[in-house]
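What follows is a single chain, given as C-alpha cells, in the form predicted alone.
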Amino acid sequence: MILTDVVSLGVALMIPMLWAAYGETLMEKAGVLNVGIEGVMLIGAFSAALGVSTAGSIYVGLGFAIGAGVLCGIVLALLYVRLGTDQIVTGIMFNIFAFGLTTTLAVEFVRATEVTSFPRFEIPGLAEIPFFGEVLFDHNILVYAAFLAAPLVFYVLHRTWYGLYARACSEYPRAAEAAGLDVWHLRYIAVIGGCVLTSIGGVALFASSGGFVSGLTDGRGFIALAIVILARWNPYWIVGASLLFGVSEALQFQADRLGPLGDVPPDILVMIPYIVTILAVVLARASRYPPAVGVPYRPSAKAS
C-alpha cells in the first residue's frame, strides 16, 4: 500500500530530526539557544562512522557519539554560558568549524566500509496491526527509543525540580539567581544533555544513510530548530511536527508510485522538506521564545 510505504518511511526519516529537536528543546527551555546544532548532529554523525570503522559496530559508534555529544556540550556551555558569546554567531562558526573539522577527519580515518546499521525488529503483536502495525512497530531500536523519549523528555521538563529550575532561567533569570538558584550550572546541564540527544540525532541519520559523506546532515538541524518552534517546545508535539516532515522528506523516495508526482522535476522534490520548514516557522510566528532565551547572562556577583 502506497500511504503505508511513505509514512513508514517517514517515520524512519523523522527520527535524527526528533532526536535534535528533543536536544535543542532541553535547551532554549534553559535559556539557550543553540544555532550549532547542525554542528553537533555532524560530530555524531562523523563519530558514529569512527566508531563502525574501527569497531565495526554501530553500538560501539553510538558511544563514540554519546561522547562526542558531552564533549561538543561542554565546549557550547564553556562559549555560551560561561564566556557570554553571541549565541546566533557562535553557533553559526560551530556548524562551519564541525564541516571543516569532520570533511578532513572523515579523509583519514573513517574506511569506506559497509555501514553497520541498527538490526530492525518487530513487536510481536502489534506489528500484525493493519498499517500502524508496518509504520510504527517495524523499526530499530533507536526509533522506539525516540518515541519512548518524548514522555521522558516532558517529565523532566515538567515534572522534576530540574526542569522547573530551568524553565525559570529561560524566563527570569535574575529572579531565579535571587530564588538561590545557579543559572550557569542549570544551563551547563542543559547544553550538555542537550547536545548529547542532538549527537543521537547524527547517529540515526548516519545509520540510515548508507554512510558518512561530507556534509550528511544536509540543512536538518536547522529543520530541527523549525519543529521545536512549530511544535511551541512540547515533546509530544514535537514528534507530530517531527513526522510531518519526514513524511514531506519521504515524498522524494515515492514519487514515482504516486501518480502525477511522478512528473514534478527531482529538484523541486527534494526542496519539499525545505519549503515545508518556511511554511512552519510562518505559521508558527505567534510562537513566544521565552524572554531569557539566547540571551547571555552575567550572575550578580561576577557583574559587579
Given for the second form:
Amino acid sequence: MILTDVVSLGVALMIPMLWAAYGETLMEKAGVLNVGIEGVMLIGAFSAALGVSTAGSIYVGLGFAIGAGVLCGIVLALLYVRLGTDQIVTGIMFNIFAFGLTTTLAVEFVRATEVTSFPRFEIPGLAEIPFFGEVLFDHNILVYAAFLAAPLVFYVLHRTWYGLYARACSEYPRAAEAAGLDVWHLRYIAVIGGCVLTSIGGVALFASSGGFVSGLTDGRGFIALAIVILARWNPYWIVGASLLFGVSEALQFQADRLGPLGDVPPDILVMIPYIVTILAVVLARASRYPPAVGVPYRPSAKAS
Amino acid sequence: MATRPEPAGVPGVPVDRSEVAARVRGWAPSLLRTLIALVATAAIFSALIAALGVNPADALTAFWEGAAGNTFNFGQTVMIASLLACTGLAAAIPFQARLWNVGGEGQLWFGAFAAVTLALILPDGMPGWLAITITVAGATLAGAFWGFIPGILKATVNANEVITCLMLVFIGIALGNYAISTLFPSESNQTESVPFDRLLPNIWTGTLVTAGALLALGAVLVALTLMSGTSLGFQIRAVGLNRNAARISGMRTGRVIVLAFAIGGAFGGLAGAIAVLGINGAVVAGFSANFGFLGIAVALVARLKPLWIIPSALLFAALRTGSSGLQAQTGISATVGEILVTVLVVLLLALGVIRLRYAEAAQ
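Alright, leaving the form predicted alone aside, put up the form predicted together with the partner chain.
What follows is the entire complex, opening with the chain shown before.
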C-alpha cells in the first residue's frame, strides 16, 4: 500500500525536525532565536556516531549527544544572552563551526559500525490497526518519545511558572525584569534545554540515516525554523507541520512508485522539502515572532 | 564598554588636538580586543591541532606553505580571495540595509549553474570574448534573481529572509548537482569542461590566477561607487539605520529591500561565474568549501565596507588555502579552516570589535 509506505516513512523522517522544532520553540518562547540550530543538530548527530564508534551502543551515543547539547547550550547562551552578540550572524557562524568541527573530527574518530539505530519496537495491539498501526506504532523508541514530548513541551511552556516567566521574556523583557525576574537566567535555561532537544534531533537523524557523513543535516535544522513559524509556536501544531515536511521528504524515496514523479531526476526531487519550506514561510505570513525574539537584552540592573 | 566617538570634523576646519586624542583612545581598546581575539583563536586552534596529534609549530609551517609558501600557492589564495570578495559583497550590501542575506552560498551555486549552462550551450562559432561576456553577465543576472526571490518575498509578504535564503542555498546546490549528474555529465564528478576559449584568460604566468581576480576587483569598485556615490546606496544605508524613518521620509523601502537583495545576489552570481570560468572550468561536485557562508565572515570583518572587503577576503582565503596545505602535510581535514575562521569571527563579535549598527532596538 503506497500511501501507508509514504506516510510511514514520512513519520520516521519527520522525527529529527520535530525534536529540533521543540528545541527551537523553547528558545524562541524565551526570546532567543537560534539560527545555529543546524549546527547543534549536526553536533548531536556526530556525538551519536562517536558513541556508536567508541562504545558500540546507540544509547551511549544518545548520552554523548545530550552532553554535547548541554555544551552547545552553554556556549550559545554565553554568546546570545550574556554577551548579546547578533543572533542571526552568530548562529550562522556556529553552523559553519559545527560543520568544520564535525567533519574534521569524523575523519579521525568515526568508524563505520553495524549498530547505528535504535531497535524497532511494535506496540502490541495498536500495531495491528490497519493504516494507523503501521504508520504510527511500528517505530523506534525515539519516535514514540518525540510524540510524547509534545504535551510535555506544551505543559512546560503553558502550565508551569517557568513557562510563564520565560514567555514574558519573549514578549516584554523589560516588564519581566520589573516584575523581579532574571531575564538572563530564564534565557540560559531555555537555550540549554533547547539545545539538548535539538541535539536529540541530531541523534534521531543519525539513527535514521545509518551513518554519519559530513554535513548530514542538509538543511533540516533550518526547515525546523520554518516549522516553528508555521505551527505558531504550538507544540501540537508542530507535530502536524513536521509531518508535512517528513512526507515531502519521503516522496523522493518512494518516487519510482508514484507514477510521473518516477521520471523526475533525483537531484530535482531533493528540492521538494526546501520548496515546501519556502511556500510554508510565505503562507505563514500572518504568523509573527514574539516581539523580543532575536533582540539581546541588557538588564538595567546589570548595565555597565 | 568604551564607545568610539564619532569622528568629528568639518572640511576645512582644523581638528582639535584633544579630539584626535579622543579618537586614539577610542581606537586603542578596539585594537587591543582584536589582538586578544587573534591570540585566543591561535591558542584554541593550537590546542585542537595538538589534540589531533600534530605539533602546532609544524602545523603553522604547513599553513604558511599552503597559503603563501610559493608563487603558485599564493596565486591560489588570490583566486579564493576573488570568490570570497564577491560573496563578501553579496552579504555586505544587504547587511547595510539590515537585511540578512545569508544565501550567498546559494547565489554562488546558482551563478555557477547558469555559467556552466551558458558556456556549454552558446553556439560553437561564437567568438570567445563574446561567449565569456554573455556567460559572466548571465551568471550575474542569475545570482541577482536568486537574491531577488527572498527580497520580493520579504518586501511583499514579510517572509523571513533568513529561512528563504537558506532554502535557496540547498535548492541551488541541488541544481548544481543536477547539472553534474544529468544535464552535462562527464566521466568524473563534475560537469563537462567548458571549452578553453571560453575560459577567463590567465593573467599571471606560473600561477593559476585568471582575469577572474580582476572581475572581483571590479566588483569591489562597483560596490564602492554604489554605496558611497549613488542615491540608491544612500537609501540602502538609510533603510538599514531606521526603516521607518526611511519610509516616512519618502523612500520606497520595499523597492530598496528588493534591490539590495538583488544586487547582493548579483555579486554572489558573479562569484559563481569566476568559479566556473576562472578556477575550475566546470561545476565540480562540492566545489564551494562554504565560500558563500564565509563571505558573511568576510563582510563582517570588513565592517561591511566595500574597500575593506579586499584585505578581509585575502585573510580568509589565506586561512582556507593554509588549511589545504595543512591537510596535504598532516592529513587533518581542511575543514579545520572553517573552525579557525568561525572561532575568530565569533570572538571578534563577542569582544565587540565587530558591531552591527542597530536602529532603536525593539525595547
